[in-house]
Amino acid sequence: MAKFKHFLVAAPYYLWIGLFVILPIGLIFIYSFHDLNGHFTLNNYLNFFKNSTYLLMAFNSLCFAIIITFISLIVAYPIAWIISKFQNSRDFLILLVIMPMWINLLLKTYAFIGIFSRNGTLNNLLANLGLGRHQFLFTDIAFILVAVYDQLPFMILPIYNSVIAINHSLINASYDLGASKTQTFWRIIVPLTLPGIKSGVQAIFIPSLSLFMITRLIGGNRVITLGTAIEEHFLSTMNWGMGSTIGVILIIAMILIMLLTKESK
């Protein structure tokens, strides 16, 4: 009687997971295995591992994960760390981190393209100040940088969480042992706040390898990535069949990335 009550509990959310991620994923998959006419095929996996313009897009989406993920770290961990010393203030600190999150995402990025235009809020600095004006839009750099923006409150919470956990007697300890402060900071404390490093690595990570939006918008076509080219092969070149080879590429690499960055017990 008790397993029947936690099954009628839990049938909503069951029901939800199966129609809102189980099945999207399984038809994803069965397109991957069809070509325009609809006929199975295996074309799609054999052109993309053979096309070198898709390899190419494979290699830019690592890279600009990658590089996003890491700029990430290197600016959420301070930010939790200096966060979780102001004890009265936390919450409203926090808060500040979390309200960028409610904000369309759309909005955030069409947001950037007036800053970073040619007679953008930046150009326009600069050219007050002398030093004329620059592309900036629809380049690298914007891309990663907007990316960074929009990614790093998924960053700084889950170090943050691992940073108030810390026991403060063992970094004392360390410092009474002799211990200097980098080491105490490579040996305890970064030891100590790696499941929360590894929890932020795989929520920019695995979603930055499959952005599209902000590409388009802030990245232009200079910024091509496997993210751009499912959304080609959906709404332009209406090829469903590839555009789920590609995203089932995706998916696999997303899992092998959770496996490896997942908590050892």
The other form holds:
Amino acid sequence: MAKFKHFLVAAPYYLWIGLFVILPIGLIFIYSFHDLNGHFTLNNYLNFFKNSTYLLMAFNSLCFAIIITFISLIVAYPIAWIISKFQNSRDFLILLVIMPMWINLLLKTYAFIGIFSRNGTLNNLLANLGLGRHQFLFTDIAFILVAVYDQLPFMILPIYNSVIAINHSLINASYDLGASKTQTFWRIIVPLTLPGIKSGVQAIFIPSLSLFMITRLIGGNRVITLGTAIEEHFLSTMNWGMGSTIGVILIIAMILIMLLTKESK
Amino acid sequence: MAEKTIVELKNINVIIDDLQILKNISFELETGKFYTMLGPSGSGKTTILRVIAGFSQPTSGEVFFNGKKINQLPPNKRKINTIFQDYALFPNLNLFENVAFGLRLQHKHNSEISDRVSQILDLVQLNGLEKRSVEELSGGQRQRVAIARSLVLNPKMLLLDEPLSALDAKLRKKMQYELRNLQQRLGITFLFITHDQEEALAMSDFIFVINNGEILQSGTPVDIYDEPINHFVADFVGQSNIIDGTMIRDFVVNFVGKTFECSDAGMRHNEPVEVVLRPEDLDITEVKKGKLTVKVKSQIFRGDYYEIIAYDEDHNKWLIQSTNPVKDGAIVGINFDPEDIHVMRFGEKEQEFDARLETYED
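Right, and the form predicted in complex with its partner chain of this protein, after the form predicted on its own?
The next block holds the full complex; its first chain is the one shown before.
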């Protein structure tokens, strides 16, 4: 009876996970073994690994994801650290970090088009300063910048949480035992904030592998990643099988990254 | 400045947000002694420690270490180590690495590090636990790791911020002995912070009693216990009966309407004073043999003695320690010797107090 009750309470969650997690992944998996005509095939996978375009895309995605994650990390860490120092106003400052997350990604991306375009804010400013107009939109740098901007809160928040959890007497103890500020940072603070860094890296690296909207709007489709490839296959070429194959490969990559960055305890 | 002085504080004031945490603190600490800073929480004793360690800057005043002014020296450059109240062991490092932390910073060779660490772990009896995570250790073990982590650096001085307050009563007693032993064997100066007067009396060579950011009295445990300077010290250090009285003349004091011979002098005639009688100095006797007559209100068995609460005819409360029980409600006499009476003047400062004692004590 107790078991049945337990099942009843949990049922909506099982149903949710079944319908919206397991079923879609299962479908992607099944689709990945079908060709354009709906016949079973292994060609999608063979294609992926034989065709240099796909491998290059995978490599591209990986490189961009690494760069985006790394830049986010070195920007987010000092921000999180500085915010944690403001004893009285840090809740408000964290709110400022969270606020952009409430704005739709598409809107933020369009705002950047306004800033970066040929006649945009940035170019107007440069022109007024006599530095001339430059091409910002549709460059790799613009793509990375917007991707970092968009995902930065996901890096700041976990690091901030691990920073404020540090017992301050540990830092004093480190000084007391003769450590300089730099030594204390590398030997005590970084190891103690490592869980925050890891969750931040997971939260940014994995989605960065499959970005497609920013790639398209800011990268101008010059930056071809696995994310844009999936979008293309599903919406343009209607090759759902190939799209799904890339999806499965991304899922496997994500699982690998989760395994690599999980707590080693 | 004495030759053996290791630390000197001169007119230290600490003001934080308009609040005076320390008021003109000055003292000298000699090499190799066990000092205790005794005071209630919020008295400023931890701030004194932080000023010496370098975690807090005094608003004014000077800190000297081995004769050199160290106000500007950061904590990592001071040859003073601190044992923190919560031990502050690094959770990311195991026991060995916690102890080795300071040596690693000095880039010592691995062989030297492991030699020195195992030596110090022998000393604090933690050998064999090197690979343990510090989170698996008991309170007493953590305490020892914190001590080992500091001692391995051969500090000239150790500051201990209420290090025993998190331990249970029995372990606390044991660690009191261990700390005292360690200090005497190594000859390092200890400055121990506590709010526990028993701990202070048991462990120290010298005690500073501090309240509201001021040092009220300093001296050996016996001095402070036997001759407290004022009501606060008498009340805070040990148990006391504190009664209002009048100093008739030298060596004669009046309280509870009676006149007694005492061993204090140097006050004005008929000066109003407070009189301290320790509960263990009071002996219960027959009414006619007693100097005072009291009625027993209640008593508690404390194991090694009975704590008796009684009232005299003037409704003054008397705390008495006795090895034998008495009957509740019984009327008994209490007896004491002239030297058991300690007379305190109102508002007397430590210097005046010491000077007055000089005039009549041999």
